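The chain that follows stands alone, in the form predicted alone, written as structure tokens.
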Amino acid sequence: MNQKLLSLLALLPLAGRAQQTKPNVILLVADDLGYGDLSCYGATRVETPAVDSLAASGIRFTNMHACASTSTPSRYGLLTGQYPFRKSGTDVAAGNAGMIIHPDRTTVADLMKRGGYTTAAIGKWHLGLGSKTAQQDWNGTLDQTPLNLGFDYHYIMAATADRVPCVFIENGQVANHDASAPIEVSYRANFPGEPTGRTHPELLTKLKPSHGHDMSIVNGISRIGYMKGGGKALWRDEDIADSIMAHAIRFINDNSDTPFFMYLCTNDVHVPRMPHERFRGKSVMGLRGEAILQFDQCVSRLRQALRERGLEENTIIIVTSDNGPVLDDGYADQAIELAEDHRPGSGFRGGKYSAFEAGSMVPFIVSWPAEIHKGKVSDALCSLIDVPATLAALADVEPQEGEAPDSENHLATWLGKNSKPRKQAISLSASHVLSLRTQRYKYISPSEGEAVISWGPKIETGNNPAPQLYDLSQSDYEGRNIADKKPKTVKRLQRRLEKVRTKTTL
């Protein structure tokens, strides 16, 4: 057993250790869920009692940062412990992208397996499938999947709900594959005779696009990309959350006698927002509010499944999001109009895609009833890049040279044993701008490009040809660029960022 884990265990109650050697771990990652979308983080127009209950009995972090302000690069960093800016091809992936994480790259699942855990990836994936882009055999067995990345089992969406193919993949094959309706996918051109949202808007019976998202139609909703076939394998958006949770609960039931690690990713609250009918009319914020309620119910169902198996006490549940929030992200679902005074980014500047705080600041809650006995709040600077090294320490595994190269072990902080912050947190915006956070300051590197997104959501990008420095200890937070007043601080943080950026990793 490594010395760091021995030291940590010395701090833990003896009674808890006598009952169990290793806890189960569920890493629950929401999609586009903002820091201000949960009532335990200040939301008032929507209530999230299940998440709030986890926070009340565990630790709620107020300074956790995603690796990027969009999904694919954020998830790449979270799973591999390598900053996504080091890897080409980590921009938001098409649904027919080849697998972005190479099988030779160690993931958190590899590390947990090494520690004796059974592993699963369930829900949203969005990191590519197959060895070659646009050459997948959607009607056979995919040649590269999460099975090649340390996961023993997977039931995943190829990309996101707004991108084709609109089917689940289970252990390398399309779930419920319908041989009578073979699947074809293209991100170049439509298939002859297939209707699209652009050509046949009358077929959009559930949602209409606000910008983009006007290609192939599935379930009365047009998507990004072109697809034909699918038949019985096509998902119904209203059932996505239930399908994900059914397979998550089945995995729990099938592995209740052995330590397990589950990477569980909801589609909520990503577009197209079309939660199950039982949530319809339950939120004053319309479909986006209903999607938040659906996410909260998923947390409740997860805890109930653990309770029924007697696993709740010794299961760590981590709740977080892949990046910051966005209201209008391509569908006319009235998210902006119905939000009123709801602030999904909790007052932080920017949002999804942005280099400003709301792009990367995400909720982060850690619950472990056997060891964390009282609700706590931590302001320690943290980063999701540390998932692999931190969970490896929990599993009593030491990453080898080149594994999770940018990830650090912050297990003591995550379990509330201390409040030690990360020295710095680095995030990547959609326009490839790097920002560096310390506990007090935020530095955003100079960049060209538009100041506000012009192609869709009206979100500040953070682009600025001049360096930006913000003193986050002040009441105006990111409201006043003080780079010209603190040139020494700017240079110091520039050097820090450049040192990390140019660091050679395997």
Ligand code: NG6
Given for the second form:
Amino acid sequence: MNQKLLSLLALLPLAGRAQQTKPNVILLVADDLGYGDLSCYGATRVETPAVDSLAASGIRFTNMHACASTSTPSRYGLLTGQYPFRKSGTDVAAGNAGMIIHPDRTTVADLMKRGGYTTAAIGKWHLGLGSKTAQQDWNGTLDQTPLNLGFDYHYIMAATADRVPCVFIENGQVANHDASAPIEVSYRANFPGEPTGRTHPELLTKLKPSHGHDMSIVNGISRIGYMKGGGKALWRDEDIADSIMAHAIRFINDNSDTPFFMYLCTNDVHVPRMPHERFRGKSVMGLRGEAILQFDQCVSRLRQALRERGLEENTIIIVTSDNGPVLDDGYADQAIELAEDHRPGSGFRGGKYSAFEAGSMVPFIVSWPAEIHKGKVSDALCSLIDVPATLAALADVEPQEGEAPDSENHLATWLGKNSKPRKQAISLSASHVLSLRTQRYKYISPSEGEAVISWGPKIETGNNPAPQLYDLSQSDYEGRNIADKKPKTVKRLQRRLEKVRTKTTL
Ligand code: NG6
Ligand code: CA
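Could you drop in the structure for the form predicted together with the ligand? We only have the form predicted alone so far.
Let's see the whole complex now, leading with the same chain.
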């Protein structure tokens, strides 16, 4: 712990935390929120005053990359510090996938716990639960959960809001479990007699699918996968954000005397977008815009809760997203029609799923009122793979051999002490293409496969049988492939990527 901080804390009024020196850490991860979706990153068709004010009181990064352009692999990398391409089974997970992170693997939560933190995972999970796929007992206690990964507490959605089971899991059990409506889940076949979006479109009272998402119906919305039962435990989509925040705030209040680490993941702005009724009609961009407003309100509620406990000064809030944005991701919510000139991926090419920049470039804001002052902007190349090593450094913990093997400590950059970039940032696209960013260039490995997604959103995949090299210092970003003009740079970046790819890690 640095001296300046220690002396600063000694001077603080005793706001119920006489013993505490280490800062609380809240890692707030949005879902599919684009770099261009926040007003502090240039959005004009939506206002995000709470996030903007956080950025104004801390550091806003303009070159942070997720480990992948979809959720499961991105979150795998962020929590374990091991690149998702090293581990099979990290593609977008079904709601009945077994736990993808092996209990023996060290996570950021394990490292924080070692540093004396109380830890929680709240909100979207999407990394599997239980020791075996499709064999979970949703009416009993799950045998593998975040409790096995260093989290002291969890209140999570198994996968996403568009995948069954549509219930929250609290410490290994379905929250508000309704014994009169036992839960069954299958990703193979429907349960006899249960309506689906395909067979009973008249029951889709809230949202209709635009592609896929035509299986079990919960709350007037059809999903991916089949489920039966649930009763009182089933969520109402309009209340998901409030349920997540209620549990996050309870965790803060219960742990205000010890340092805590909270991995807090919103469902916003993932599909199905059905924010609370109080947001209805509040955005010119319709439901997707309202979901952004709801996300913004989560940030203001969080700060309010910290303020009430006297914890605001010494709590680090990190705001980011798991992958780039998408407009129509499978529900007819008018996201495309109402976006008009809003560019959720800012000026970057591609989007969610893509190997192009908008797939992995995510917002990243770090605020720590006690240590970081006022509205800096950093263009240092950063990667979310560094979450474990960087937060461990903050917690005064040294990862051991084999722990978080791809993660580096970039605390000084993240706290704005300097602008030292990562040497390179590696990301994985939905079609398994690896790309490597340097501060200036982006190299995308050659790959076969369609150039534009054919099964859903019309997003450029980044696939190209030839190597691609882009100079991001140019105003058209990925406008021109200069691989032919700069064969030496291509070779150098290819070699660097290969070296990382073939590295053996524990
Ligand atoms: C896709 C879904 C999409 C979304 C995505 C995962 C279809 C047609 N599309 O397969 O709606 O759920 O998976 O998103 O099923 S993520 O952000 O959790 O990775
Ligand atoms: Ca996502």
